[in-house]
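Next up: a single chain in structure tokens, the form predicted alone.
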Amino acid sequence: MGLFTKDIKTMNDLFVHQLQDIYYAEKQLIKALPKMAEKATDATLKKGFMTHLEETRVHVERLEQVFKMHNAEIKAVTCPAIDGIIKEADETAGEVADKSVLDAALINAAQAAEHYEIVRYGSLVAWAKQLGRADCAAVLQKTLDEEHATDAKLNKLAESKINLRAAS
């Protein structure tokens, strides 16, 4: 079921579809984050990726909780956006010879994923509220807050040392 198909007729259909989309995205990130950590040369960045891996596992559990709360089947639908972000990150990482520049590229890729997640979770929180599901919105808000925090940490790390090292 694509985003703009006849299968999505109601706000509830859209809400469930986006749950399935972000569920797929989070599961793909569980596979990608260890690879990103392995490629990173900066110790803080490596640790940050592994910390976010553990958070991402919790995000998957929360999504499963929301599916159950909403009486929807726990199911993923392919998310071409996250697949593209991960593919681009892999390709870029393979093209960067300078390890300090590689760390900057990895942060950029991670932030692209974070921003995608922030958009999806933001919409899901708003839609859950519109559907009268404050309970679902509260669970999703926890993840949205963590995604914002991870983005801020990545930004601080990039601006405080990674980008400076890459530019020198």
Given for the second form:
There are 2 protein chains.
Amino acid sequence: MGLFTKDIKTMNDLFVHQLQDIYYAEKQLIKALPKMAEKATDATLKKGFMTHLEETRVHVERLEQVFKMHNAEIKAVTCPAIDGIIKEADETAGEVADKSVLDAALINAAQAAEHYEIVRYGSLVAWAKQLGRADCAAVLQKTLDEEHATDAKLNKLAESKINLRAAS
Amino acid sequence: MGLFTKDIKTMNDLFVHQLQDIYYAEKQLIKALPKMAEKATDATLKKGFMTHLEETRVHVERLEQVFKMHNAEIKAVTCPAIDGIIKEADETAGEVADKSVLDAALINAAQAAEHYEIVRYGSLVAWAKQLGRADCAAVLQKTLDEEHATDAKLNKLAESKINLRAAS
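Requested next: the structure of the form predicted in complex with another copy of the chain (the form predicted alone having been shown above).
What follows is the whole complex; the chain from before opens it.
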């Protein structure tokens, strides 16, 4: 998309732009998740990041499927939001000296990424339906459901173990 | 926090760091929300942004209250995540030619900011409780409840009106 041009003229353009944005975001997460898994000390958290990495690879494939279904070019546009979320995760993690506190910070960072995706996929599903693309909406909904499930798992892990250990 | 230093040694340090991060984020939103209200064309959305601006001012005051209750210096640290979310909102809005499509994009941008805050306040409430600061948790919970309510309002507005109009 060009700077100072008005390239988004219709709801369809916004939908495709958002697909390109989240496509970029998922690809950045594929790079970030192994690093987070490496930093994590809790075994369940480490495993959770690796499981989510596998899911994220499927999310990328699903996005490519939706691009094709919608006859749109498979393309990523830079997403400053996910770049900021990942940068903040790196910076904060780099400042944490204690291992269990680091796990608490890593979970929080992962949840920020999950919620970003939940918002974007939520809009994509709604917009696909309004554009008469229930087929695309159904594919995107699968990913949205998985992002919600991951967020719930992270929440449970934080509450049941990580935060308690970090505060002890 | 210094680069390449490990300034976060305890859960308490992480809690204070997160307070400083969200304090910065709320202050950036105070600057961003009037611009979003100005760009919005739907009257309910415009008013919604202005109402949330007033709430955000209260959130800043509550954070200052928590800093004081916790004997921590009132200080903001740069939060690359909210900077990225706001930058993306600006960029996308700048590319939208159609007014009703712009409203759909603005709602989506606002929800990204809301969800970022929901994650951070969610962790702050949990961490405050684990640090034995139920008093701080109670203050932060008020803001968390308001962020959830704002997100729900935005969702309802998007589904009931804005998206339909943008796709028509």
